[in-house]
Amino acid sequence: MGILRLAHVDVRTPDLDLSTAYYTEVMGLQQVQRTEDAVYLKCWDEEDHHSLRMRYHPRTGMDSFTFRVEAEDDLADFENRVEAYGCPTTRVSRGEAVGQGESLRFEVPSGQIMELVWDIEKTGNLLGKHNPSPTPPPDLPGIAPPRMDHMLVNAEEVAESARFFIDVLGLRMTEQVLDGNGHQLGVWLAGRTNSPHDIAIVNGPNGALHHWAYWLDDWDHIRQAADTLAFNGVQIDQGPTRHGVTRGNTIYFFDPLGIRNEVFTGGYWVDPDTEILTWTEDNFGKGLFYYENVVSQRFLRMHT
């Protein structure tokens, strides 16, 4: 039994056309499907039906986030474990959600709605499976990341949320930030990937989304992304810079409705027996933004 990876993020937008234009023309995602009130998008190297769903709603926010499990039977096992922890669960039947089969839905201790799913519709990437090119078509618009990488949510009680994701859902902690009393201010967690994180949890209001991130292949692609963002007048929040935590290279910026995005590359290989890295609060400036060595309160406090 195990959680493999982040599958998709579902958000609300009061301007579906504007959001769609940004994510297709500036971010360079592929529009997979559009209904009366929702748009489904993916990156060029993703196999699943979509990694981002946006639906119309007068208020911007996150509906839910979904992780894929390793086997179909895992849904029943996780259902028992989540219920035993004290979180009620709901089964979402096949056909209720576009691009996937039955899923398990519940509210995590920090207030966000999470789903687990095994059966995901596979629509393939842009490269195909027969003599594929190693690179996408050169005329893709915008930044054109190959895949979604990770996300970060907020929690008023980081330690409680970390226990749930580790003890109940089976994720591994790779890094943590501790205050002077040894309390967790932030944790970085990985599923079955070898990434330093598939999801991170940092102190903040329950229910909040801080950002989700797209993977780029190297630092030069980060620089090109910065050029694309600047050319299109996108508000850059932080970067280009480097994290101490995860060792990743990064830019943070906002979509037109105020949701924070990130492009990310680098990091380090995480094995199942890799020891946890710990940062202390007095050195978290370097952990957060290694070059600047500053704890940006705007960065930490602005959320969706």
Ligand code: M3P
The other form holds:
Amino acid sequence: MGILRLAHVDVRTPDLDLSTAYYTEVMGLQQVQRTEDAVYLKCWDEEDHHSLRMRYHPRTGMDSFTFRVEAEDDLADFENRVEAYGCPTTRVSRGEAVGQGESLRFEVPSGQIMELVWDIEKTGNLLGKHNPSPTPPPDLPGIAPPRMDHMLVNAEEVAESARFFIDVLGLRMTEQVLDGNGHQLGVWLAGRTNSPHDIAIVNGPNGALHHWAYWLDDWDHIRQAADTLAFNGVQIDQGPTRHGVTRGNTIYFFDPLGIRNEVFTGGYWVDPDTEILTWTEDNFGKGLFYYENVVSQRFLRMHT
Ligand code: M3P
Ligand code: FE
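For comparison with the form predicted on its own, would you give the structure of this protein in the form predicted together with the ligand?
What follows is the entire complex, opening with the chain shown before.
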């Protein structure tokens, strides 16, 4: 039983055409489906139906985020555990969402709507399963990341939120930032992946989305992403640089409606028995941006 990984992020946009143009032509995602009020997108190496849903709504924001569980029966187990913790759950039945079957929805302690699903429509990556080439077509537009990597949500009470993700949902903590009193300001959590984080939680307003990140295969691709972003007039937030936390290489930027995106590479390999790394608040600048050693107020205060 358990949580495997981040499956998709569902957001709202007041300009579906503008957002779609950015995510297909600048980010370089594949559009897989468009309905009357929503667009479904994925990366070229993703097997699932989609990793991003954008829905028309007058206000930009996050609808929900979805993690995939290992087995079909896990939904019932998590339903019991989440209810026992005190969070009411609802079931979304098959046919109510595009690209997936039944799911379990609930509000996490920090106010975001989370969904767990096992039954995901597998539509395959762009390479196919017979004599696949190791790379996608060379003429893919934009940054064209192979897959979504992680997301970060804010929480007023990071420790309470972390306890929920660890004790109830079974994620593993890889890193934490502690303030002078030993209280958690941020936690990095892994599902069944070997990456330092599938989701992170950092102090900030409840309900907020800080960013989601796409994986790139190498540091040079982060540099190329910066070129693509600058060429297209995209507002860059931070980087290209390196995180102290996770050791990853990174660049942050804003989509046309102000949602923060990241592209990320590097980081270290995590095993279930890897010891937790702890950062103290006086070193948070280096933890965030190792070269700059700054605690940027725009970076910490701006969110969706
Ligand atoms: C990351 C990461 C904050 C830290 C962000 C870190 C918002 O995005 O990928 O490790 O404090
Ligand atoms: Fe990140």
